[in-house]
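The chain below stands alone and is given in structure tokens; this is the form predicted on its own.
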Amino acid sequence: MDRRSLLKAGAAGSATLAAPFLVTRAAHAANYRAEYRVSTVVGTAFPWGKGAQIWIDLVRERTQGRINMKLYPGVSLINGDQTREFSAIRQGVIDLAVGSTINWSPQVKELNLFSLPFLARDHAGLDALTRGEVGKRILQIVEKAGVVPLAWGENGFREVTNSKREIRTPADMKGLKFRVVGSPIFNDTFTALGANPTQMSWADAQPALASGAVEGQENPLHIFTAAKLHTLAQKFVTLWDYVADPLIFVANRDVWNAWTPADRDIVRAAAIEAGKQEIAIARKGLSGNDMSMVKEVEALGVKVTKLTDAEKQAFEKAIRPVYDKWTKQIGADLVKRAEAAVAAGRGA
């Protein structure tokens, strides 16, 4: 055989062997959906939100489009309701999401760890939960409970804003009807301040705001920001960071075992590093020798209370059978697990 025939047929028994695996390949592009449905709270003006398309840009691009996903904002696709956002996406309404410990803790009782009052206290300490032993328990008590769990995000720091007056001690809570969200943790504490707590969505919070239904709430301050709640007559933040509200990327179980395992890789690569930038964008302004969010908020002509390590103390003491009872509720071993944790991160 002469060098062209050889040439031809290596070439042949070449194509030969790529063939499966081109077949193998277009199949499982065959049935791949035209798109997939991302769920959040909030949309792209938030941190939350560019956290999901920043997810969502990275997947379109490293398979290829062999994976297109849409966000849904405002957990539009079960009407808003974001604490049943958890079961819909284990359901399979929802195919993949970036979700609140907060709004998924009345399934999963263990998430309730973020929001026991005055736990994290500060970045160093969430990470502490977050990046270590912890935040791997979590992880794996999520996907016991049906979903894929990917990566974490971070909603941030959540404080506490009101109509009426400036807060620096519990007995200034008393009388004021706030908003909070579904997660009944929440309206514990509240009621435990002498506060008037009423749950409800994001969606309803804002128009309760403007009507004066209720007087307050309690979120990170790029939320106040960005929903431009001083002009919902929030003319008073009280910077306490007494609850941290991490997020999580996750998959519906059978949207992530239709994948291949390569992309299933891309997915979780591209939630991890998704989670990096959000979380980076959830703290500009917000740390270290960086707080221009605060003088940002100033600006507004809102004012703004930074509380002392004393006057903290006020509020978790009178929180304190608050956090008892919910640590029975989470797990005593788990709770002790977090806060050597995060005593050990913030280095006390």
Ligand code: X2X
The other form holds:
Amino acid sequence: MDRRSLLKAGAAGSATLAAPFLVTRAAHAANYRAEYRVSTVVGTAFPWGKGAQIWIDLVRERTQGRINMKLYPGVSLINGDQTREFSAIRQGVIDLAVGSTINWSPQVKELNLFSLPFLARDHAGLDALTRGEVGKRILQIVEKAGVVPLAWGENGFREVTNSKREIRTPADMKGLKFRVVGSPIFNDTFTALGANPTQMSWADAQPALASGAVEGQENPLHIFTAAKLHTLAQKFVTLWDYVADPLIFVANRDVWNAWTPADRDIVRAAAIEAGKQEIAIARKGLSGNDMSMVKEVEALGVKVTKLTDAEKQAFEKAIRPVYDKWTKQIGADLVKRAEAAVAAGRGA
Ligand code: X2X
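Given the form predicted on its own, corresponding form predicted together with the ligand:
After this comes the whole thing, all chains and molecules, with the earlier chain placed first.
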């Protein structure tokens, strides 16, 4: 075809119609990366990693592969140093994440709210926080701190375990060496209980438990079973539900802004859906009539002790100065609203 007939064909139809479409495709190709990296602490053997993978799969399917997310568990993008995750998302070292509020607390002090001992108490109390005004406020704070919050998930209520003895009273914790997570409130809490806490990453915790360098730790039961903590000498588990550990699905702001509004809607809706599914997985065997997770742990040869409300009160009393100290750091007003929300949510 010579040039003139080409122009004619173009004017006649398909070529002119195709042109704007091609431009849009080219713009996508220029802004969209071949892969977006999603950070988590644990992988798909755990509810947390499963939730991230559900998100990834939903987004891939609904964007017809335009947005290709990939899971990087073990916080491998920052060499396992989970307390640096929030900064890394903000800086763009990490594109997206499903992260624990505990790990982000060093950068966003209000996230310590969830680590206030015996604040949430149960799923109803936790839901009253995350699904209500307090949850909205927390997500606004996260956004102001520089990342785009999308949805809530859940690691679970953290239960205390150790290799030495049954824990029923604060006195039972005396002198025990515990691995604690990366926010200093955990050091304060375990110190107030007479224990001997050392802060370390999850990656370092497992060899430290195996060697006996530390004797105990605290994590949700789903982490206990999936990480096989009974093989790391953890023979005693106490269900005290002292701290709820919610997760937040987030995106780096530049990554977010580079996507079309329609694609952002897809990614956000998928995060909300994945979060709901993930929370259901995290509560499986630990709520309502189905407490099969406790049986599962007992079947591993572990002694599981469930504290009564009266027994929990002894721990609460010992920890009170820590609660008061951290209330000031978090913001007395936010804590007051949280306490009121939990009371209303639990029908207390
Ligand atoms: O490090 C932990 O204990 C873990 C896996 O629960 C978190 O990342 C908060």
